[in-house]
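Below you'll find only one chain, the form predicted on its own, shown as structure tokens.
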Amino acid sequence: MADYIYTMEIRLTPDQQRGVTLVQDIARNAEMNIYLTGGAVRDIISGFPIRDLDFTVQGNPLKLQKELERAGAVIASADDDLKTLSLVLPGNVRAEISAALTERYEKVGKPPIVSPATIIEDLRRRDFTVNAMALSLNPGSRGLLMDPFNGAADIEAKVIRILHNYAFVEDPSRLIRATRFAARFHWPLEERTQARYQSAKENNYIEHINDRAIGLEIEQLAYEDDPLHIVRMLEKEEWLKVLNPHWTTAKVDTAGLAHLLKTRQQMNELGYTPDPAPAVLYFLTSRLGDKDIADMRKLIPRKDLVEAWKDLEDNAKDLAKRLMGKEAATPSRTWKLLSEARPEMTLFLAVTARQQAVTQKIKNFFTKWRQVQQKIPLPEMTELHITPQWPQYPKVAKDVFTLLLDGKLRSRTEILKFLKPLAPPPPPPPPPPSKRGRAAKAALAAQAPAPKAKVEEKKKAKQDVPAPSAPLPTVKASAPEKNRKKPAAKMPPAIKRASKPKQKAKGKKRR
């Protein structure tokens, strides 16, 4: 279980993870079971992209859109028949909340009949087996995944297989899924249902689709990471005029469109996450008509998508316009107008831009002015102690950046002018060691060990020492020597005249 939840918290995005322990949180403390399901749990798993978290819940999840916008989500679409909600969560993290429900058609083409169900009522009514799982989010048996056909087994294969075989009966739009999945992963579609496939085309079923699910099928292709080939693939179906009569590739701006994704690459490596969605379907119809325009967006559950495809134009138009006026008049306000304008504004014009201007700027402000902004903080700022850890930094940093921007600073001299006024004070000098500190200090210097040199140089010294020789025998000295008296020690001349009369007189008496 929990090398699951390991897959799954590596795999997601910092706002993607957030948004599931969000919603998680909110369906806990609504009572309700609360499972990943659908296309995320595939996704984890095989290691394709995450495009989108989709939650199913034992309960209605319509009852959690208020706690939901509270924490700051957005609420897209709600669903009261499917029991169904759209939303954005915060970090612009699409996702959609289902509740677990059963399906029973009573006639092909016709809306199925739903009631509430089991979380695996809910996975035998899906369309494929690779979408037929979950994974449980509740407290107890959090990580447990539940794959009732065998996904997991499928997506190691690589291959697209139905649940059963009145699967393009009973939704025709699976007819169009089926394609989209194959021509995204590269996956063939298994050898049932591949005949099954063909012969729900041969009696032609697609007829039979109802206009809720062309507009999720128009919707999805906008967060493709590669339309045009999904659109071409669709088209080699026959699938793509059923989306619309008149939709074919010669009415898709290709250069328009490969140049909108290289250009989202480009502000992704930069830490930038536009979403390229409403774009997208502008480029993918671009060349259609206002009438065939209209009739898709009629057709898109996700209304938030459908206002910001119609506004693209304008407020690209009003960000160029601004980015002409005085507004922009220096590159530092050029920099703060695109620093604080929606990203997927900066994405549309810097594809869509005519004015010459307008595009230098924008080229600017990727390239060259982001050059700048990489050399702060600058060796200047470190020499004067103004590092990221002084409060003031960011306001100084910012402060220096916009400078260089203008041309206002251009020489080491005129940085360093500029930065010595707002320096902080240099730190103060460490106090001076007390006499109880100097004592201590002697005394375990004293106590440490010798120096490495000193050690050698006593080591050396005691290799020099020669080595004792035995002791000599003791000679007894002779009789003799033992009596021979020791010579008299000589007398000063004074005291031997004094002795002289005395001798003479002891020498008389003795006669």
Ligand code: CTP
Contents of the next structure:
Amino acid sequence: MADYIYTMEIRLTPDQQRGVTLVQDIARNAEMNIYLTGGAVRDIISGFPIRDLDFTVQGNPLKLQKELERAGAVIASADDDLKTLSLVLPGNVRAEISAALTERYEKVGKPPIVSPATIIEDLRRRDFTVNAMALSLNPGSRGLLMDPFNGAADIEAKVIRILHNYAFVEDPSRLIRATRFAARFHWPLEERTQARYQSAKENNYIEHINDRAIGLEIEQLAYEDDPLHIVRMLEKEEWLKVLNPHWTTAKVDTAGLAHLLKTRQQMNELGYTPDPAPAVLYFLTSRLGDKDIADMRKLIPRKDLVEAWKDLEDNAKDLAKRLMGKEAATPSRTWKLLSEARPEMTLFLAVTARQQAVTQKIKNFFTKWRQVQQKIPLPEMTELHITPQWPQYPKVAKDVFTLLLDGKLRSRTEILKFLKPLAPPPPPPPPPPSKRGRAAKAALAAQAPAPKAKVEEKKKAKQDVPAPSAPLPTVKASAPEKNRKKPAAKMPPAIKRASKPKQKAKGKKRR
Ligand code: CTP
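Please move on to the form predicted in complex with the named molecule, as the form predicted on its own is already shown.
Shown next: the complete complex, the earlier chain at its head.
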């Protein structure tokens, strides 16, 4: 059992892990049983990327809303009828928390009558076996996998299987979902599922799909890793026109979409994680008319996604204008502007900018200017004690980078000339070696009564010199180098003497 928690923990990103802990703790405090369900469990077990977190609670998730917001979650939508919360957890983690429900379908195409249920009852109302598993997040059973339809075996067999013969009749959106999952995972429909799918298609059950399901399916396309492939499969199966009657692959800006996904990949490799969903929708619908786009936006449940999609062009124009203005007059200022811009905007602008200067600046930001960092002479900086442990390191490193970017420092010599006066003083000398073995004997002998003159001499040396372990006088970080060297040159004789017995002892040991 515990293996699933281990699998979960190694498969989730750190932000997703924090998200699971956060939601789990809030549900526990509210005394609600909570489970990780649906696609998240499927992706944890199958090894596919975990795109979002689906939770199911026994109780009303809307009651958790305030606590979740207090913990930094942003609520994207709250549906009181379906008892579902869509949210974004800190770190841009998409999540959904639904109540465990049973559904009773009375008529084809009509929404089911729902009522509170146990988690096992809830799993019975789901679409496919691979999506009908739950992982307990509750104390005492944390890690327990509930898999009443043997979804784990279907993941192993790589097939999409419905739970029962009425699956497509009850919820025709499952036809689109089956195509989407089959296309995404490259898993075929299991034989009986394929037969039911074909029969549902021939009987045109899809005409009973409801608006919310259409909106959800459009939304899901935005988060696909290869949306064009999915759109092509939906078109082939005649589902794309269900999402919008005028939607075809010809309406997609395929070049723009490919450029977007490639740029996103490059940004990921550099450690940026822009959410590409609004821009994906932009390119998927580029050649559709305004009315069609407006109709689609109305159906999408996640309003934050719709707003981001709507604002894309204006925000990109604004960023382009700033990149052409005084604010980006030098490479270092451009660097600052792009470092502070939302990665989503930089991503979209990188693909859509018309001005050559803007494209070039974004290109430099991701390539040439990053290579400038390699010119920073780290070994020499270490010798100068300019290391990350030094509190002023970030500022000094940033200043060097800025001057390099703007061409004000060109060579290694110039960089070192700039750095030397800024370097911190060298660290204090190490404490004297402990007096052990022969060295200790030698020390004892040294402590034996000595001629009076020598005792006097020793006393004087002790008074003149600080204890060997005490730090040497420090010099301000900004003081010129010649000042800093002085204390080292004045190394007190007592310190030099203290190091001698160590050398002797070493020499004797070797013999
Ligand atoms: N679900 C269902 N029938 C639907 C929609 C959803 O049974 N028509 C259930 C499935 O258990 C699904 C879960 O709700 O796994 C979450 O739905 P959704 O987020 O739409 O799908 P995911 O499986 O999470 O897929 P994705 O990877 O695309 O997010």
